[in-house]
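Read the single chain below, which is given as structure tokens and is the form predicted on its own.
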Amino acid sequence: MERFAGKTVVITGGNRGIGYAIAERFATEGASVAIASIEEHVHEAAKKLSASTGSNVLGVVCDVTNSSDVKQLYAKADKELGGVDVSVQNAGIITIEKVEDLTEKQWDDTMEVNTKGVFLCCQEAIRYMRKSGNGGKLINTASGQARDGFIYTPHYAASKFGVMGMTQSLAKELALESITVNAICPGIITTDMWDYNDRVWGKMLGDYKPGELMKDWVQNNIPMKRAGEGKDVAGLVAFLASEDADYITGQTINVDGGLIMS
């Protein structure tokens, strides 16, 4: 099924993990996809995805905290892929520190990428959606920590609560322009980020060996008794980008196997 044939989708943080799974879902369903990352690896990821799906995939090196980079990303997507119909703001970072050890730089870097980066990308995507006159879909990656801030990550929780608030504000502003704005809250997903979380939180919360903390949390806190995969998140994003979600805006939706029910 090619629900997104003729559509262009931009995905930040699209070269690995959840972002790559989202890009793969859209490319499989016929979209032209621009994946962006601060890493040069994004070009290799784009070639791999294009080869496996047969879709047109563009890799762009972009620092989402830099407005010039962001403008260039959307200009390239518009010029080379033909507009911007869907934009998924997925780039994000995390560090885990006790409050007395958390530096201003760690705070600032996290807010810059996770919150300001989402804003800059939404702002630029909106320009192209307005230019086309066809509306569009903005989908922002928040986190379970937009619902429930966890220990040793006040900066990360604050950044993701910010994403949720921004999503609601933009949804109200853009509602009459057929541009919907929604956010997703992934829980424990098997990614490089969660490998880091498992190692660092595990050491700080009880000297767990690698893999043990994540297994413990999954078994004791997730009713479905499994960690999520990128494809679980990609399915929700694809729905929110589809016509089936045209009457859904300003929502923040959990995708976490029941970890958080609110």
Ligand code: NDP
The other form holds:
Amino acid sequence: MERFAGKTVVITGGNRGIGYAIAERFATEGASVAIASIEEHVHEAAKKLSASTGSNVLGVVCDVTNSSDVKQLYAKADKELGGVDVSVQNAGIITIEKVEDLTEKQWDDTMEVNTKGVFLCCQEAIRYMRKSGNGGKLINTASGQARDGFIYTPHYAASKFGVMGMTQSLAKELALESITVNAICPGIITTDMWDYNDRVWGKMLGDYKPGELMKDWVQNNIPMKRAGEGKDVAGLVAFLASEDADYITGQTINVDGGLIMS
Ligand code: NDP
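Could I have the structure of this protein in the form predicted together with this ligand, to go alongside the form predicted on its own above?
After this comes the whole thing, all chains and molecules, with the earlier chain placed first.
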């Protein structure tokens, strides 16, 4: 199905994990896609995605905490792909520390990437959406931790609650311009980030061996009794970016097999 033929989609953190799965979904459905990440390896990912889907895929090195990088990302997408119809603010980082060990730098870095980075990208995407006059879709990646802060991650939980508040505020400001703004809350999704979570939380919460904590949480806390995959998240993002979601804005939606039901 070529649901997104003629559309241009920007995805930060699009070179791996959840972001890559989202990019793959849009490229498979006919969109031109710009994927951004902080390292040069984004170009390899862009080549791979273009080869596997046949779509136009642009790789851009961009640190989402740096406003000049962000400006350059959207300017490139506009110039080389022809506009910005959808922007998915997905890049994110996590660290796990007991409160007395959490450094000010860890706090600042997490807020910079997860919250300010989302804001800078939304701000820039909006300029191009306004210029086109065709509206647009902004989709921000929050987390289950925007609903329920987990142990040893106050900085990460704060950064993701921030994404939800920002989403609501922007949705109200943009509602009359056909630009919708929604957030998503993935639960446990098998990516590099979750490998880190499993390892570090696992050690801190009871000397679990690698893989054991994830198994335990999945069995005991996820009604569907399986971890999520990037494609589970991509399905929700594609829906929110589609015409079927034109009347949905300011919402934060869980995609987690039932882990959190509020
Ligand atoms: P990964 O750790 O697998 O990937 C993180 C991505 O973010 C990479 O592409 C990385 O780029 C990019 N990135 C990090 N910092 C920056 C930066 N400053 N500028 C640009 N890009 C950056 O994460 P996931 O795929 O697991 O997570 C994606 C999103 O989903 C995150 O926002 C995360 O918080 C959220 N999430 C994930 C969950 C999970 O279970 N996996 C659960 C809930 C939310 P590079 O490769 O170049 O380093």
